[in-house]
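One chain comes next, on its own, written as C-alpha cells: the form predicted alone.
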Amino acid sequence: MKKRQRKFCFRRYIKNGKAVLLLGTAAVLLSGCGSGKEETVKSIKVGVTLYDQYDTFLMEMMQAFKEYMLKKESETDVTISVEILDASGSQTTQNEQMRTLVEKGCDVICVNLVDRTEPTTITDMAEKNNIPIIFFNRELVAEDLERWSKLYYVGADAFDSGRIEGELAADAFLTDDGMDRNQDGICQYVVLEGEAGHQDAIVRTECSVNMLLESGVQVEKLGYAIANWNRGQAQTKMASMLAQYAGKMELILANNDDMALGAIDALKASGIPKEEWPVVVGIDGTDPGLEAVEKGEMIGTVYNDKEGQAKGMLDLAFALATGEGLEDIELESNRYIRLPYQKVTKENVSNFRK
C-alpha cells in the first residue's frame, strides 16, 4: 500500500486590499492494496471570519486553532482545509466574506462577529445553504442564536471576567496600604472600555466595579475612555486622563490586556516613577499581558482560555462537518461551549506562560 503523503501550505495573498490567510493540507489519492481502486482522502473545509485579525487575543487563539487542526488531522486521517479572513472591523465586509465562504463550499463557518447585534445576514445565508455556524469570542444576543438549530457559540462568560478583575483590584486595595495614595479610604479609578455599547465591555466594567463594592472597597470613578480593545488608542486616551487626573488616579480597570498595556505605555511615556503608578488590571491573559504581570507592571489579569476555546471550536466544527462525535461534545443548552476564566497574579503567572 502506498504511504500517504501530505503537503502542508501556509501562505498569504492579498485580495481586495486585505490580507487573507490560507491554511490546510492538500488532499492526495490513496491506492488500495491489491484492489486496483483509488479513493480520495476524506476532507472537510472550514471557513473563519475575524472581526480584526490584529486583535492580540484572536491572533493567539488562531495560532492555537492551527496547532489543533494539525493534531486533529493526524488523529483522524481526515484532511482539514481552513481559510481565515479578516473583516477589518466592517460588518459589511464580513457579510461579503460569509458569501464567499459559502460559495467556496465550506462545510462549517466560524464567525467572530464584528457587530454582535447584526447577525441576521450571516444567519440567513447559513440557513439557506444549510451550513452550520459557530460564533465565537464575541457573543451575540441569545435570541439570535436560537433562530436556527445549527447555530452555536464558543467563548466564556463575560460576567465572570469582570468579577475576577474586580477581585484582583479589591485584593490589592485591601492588602496594600500604598495603593490608597491620598489615604482617604476610597479607591479612585478610571476605566478603559472596549467598545461603546458592546455587551462584553459593559459587563466587564459593571461586574468589576460591583465586585470592588461587594468586597468592601469604597470607590470613586474619575473618568473613562472608549479605546476599542486597541493598545494604541488606549495609550492616547490614558495620556489624556493622566494629564486630567494628575496624581489622583489609583486604579486603572481595562476591559482587555491590550488596553491595559496601552495604559502602561502611557505611564512609561509620562515619566511618572513606577512606584507612583496607579494599579493596572487587565483581562485575557495574552502573552504580552502575562509578561507585564511577571514584570510587576500589572498586578494581574484574567486568563481567557484561548487554547480551550480553539480546541472546542475545532472539535465542534469537525463533528458538524463529518457527522461524527457530536454526542461526545458537552454543549450547554445544545448550543454553547464555555470555558472558565482564571485569576492570574505574579504568584501563579508562571503556570500560564508557555
Second form
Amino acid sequence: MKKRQRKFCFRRYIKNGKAVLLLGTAAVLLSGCGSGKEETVKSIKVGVTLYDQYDTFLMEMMQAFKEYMLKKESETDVTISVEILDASGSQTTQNEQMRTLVEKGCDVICVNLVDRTEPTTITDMAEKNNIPIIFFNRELVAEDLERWSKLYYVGADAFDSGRIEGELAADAFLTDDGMDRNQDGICQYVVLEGEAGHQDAIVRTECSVNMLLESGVQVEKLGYAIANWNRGQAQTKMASMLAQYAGKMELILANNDDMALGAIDALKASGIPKEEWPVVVGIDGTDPGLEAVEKGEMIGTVYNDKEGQAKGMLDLAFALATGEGLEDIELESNRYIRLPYQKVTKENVSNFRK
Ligand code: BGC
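Form predicted alone done, so how does the form predicted in complex with beta-D-glucopyranose (BGC) look?
What follows is the entire complex, opening with the chain shown before.
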C-alpha cells in the first residue's frame, strides 16, 4: 500500500468512526511512518499529458474532467490536484513529460498518446515506478496495453461512431429526394479524414461507408482528404475539393465535427446557396458541432460522450490512487472503459446542449 493510500485510510476513520480508526492506525503503524499525530489532510495527485491541448474534443473533455473533479472532491473530502501538460504533437516531449510527472509524485498518470504505436517508453517508466497509467482517446493496440497489469484505457467504440454516422447519411439519402442532386440514384460523397493511423479515422471512414451500403444506398466516392481533425485544414482541403468536383458532391462524411465545420466554412466562403450544399455529417457533438446541427448546417452528428469518458477516467484514477472502490468500476477485460456513442439530429439536439 502506498503512503498516500494509507493517509486516505486514516482520514476515513475521522469521518466514519472507531472501527475504521483501528484499520487506519494499523496501516500507518505497519508502514513504520506513524507520527503519532492524526493526519487530517488527504490528497491525491493526477498527471495528464495531452497530444494537443488545442484539439477541440480534448479541450471539452478536459473541461468536463475538471468540473467532475470538483464534484468528486466535495463528495469524498479528498483533495485532488491535477497537472495537465501539452505534448504539442511530439512523442519525445510526451515521454519527457511522463518523467516530470513521475518525479512530481503523481499517483496515477493519464496519457493521451501522441503516437499510439509508441507507448513503450511510457509503460516501461510506469512499471519501473509502479504508477498506474490510464491511456485515453488514442487507443494503443491490445498487446501493448497487456504489457503490465496497471495499464488501462478509457475511450469509446470507434466502430459504432462510423456505423451511426453512416445511418445518419443513409436516412437523409433515403428520405430526402433532393439530396440526390443529379437524380442518378447513387450517393456521390467525399470523406474528410482524421490523422492517418488514428484508430478513429481508419474505422470511422470504413464503417460509415459500409453502413450506407448495408442500408441499401449505392455510393460513389469522389475523393477524400486528410485534415488531421482540424477545422482550418478541412476548410482548405474542402475548398479545393469543391472546385474539383463542382456541383457533383452530395455528401460530406467528416471523421469529426471540427472537420465538418471546416467544410461548412468552405461552403459558406464559396458562395454556393445553402439549398445546394451537399449534406454534411460529423462525429463528436462538440459545442460548435451541436450548434451547427441546431442551425441545420449539419444534418447530424454522433455524440462522443466526453462527460462519460472524463468521469470514467477520474473515477478510475481516484480508485487507483486511493486503493478504494476499484471493485465498483466496470472494466471490460479488466482494463477498458468504453462509453457508447449516440445519434444526434435536429430533433434531439437540445438534449445534448448544456
Ligand atoms: C475525436 C476527435 C479528436 C481525436 C483526437 C477523436 O476521438 O473524435 O475530434 O480530434 O479523437 O485524438
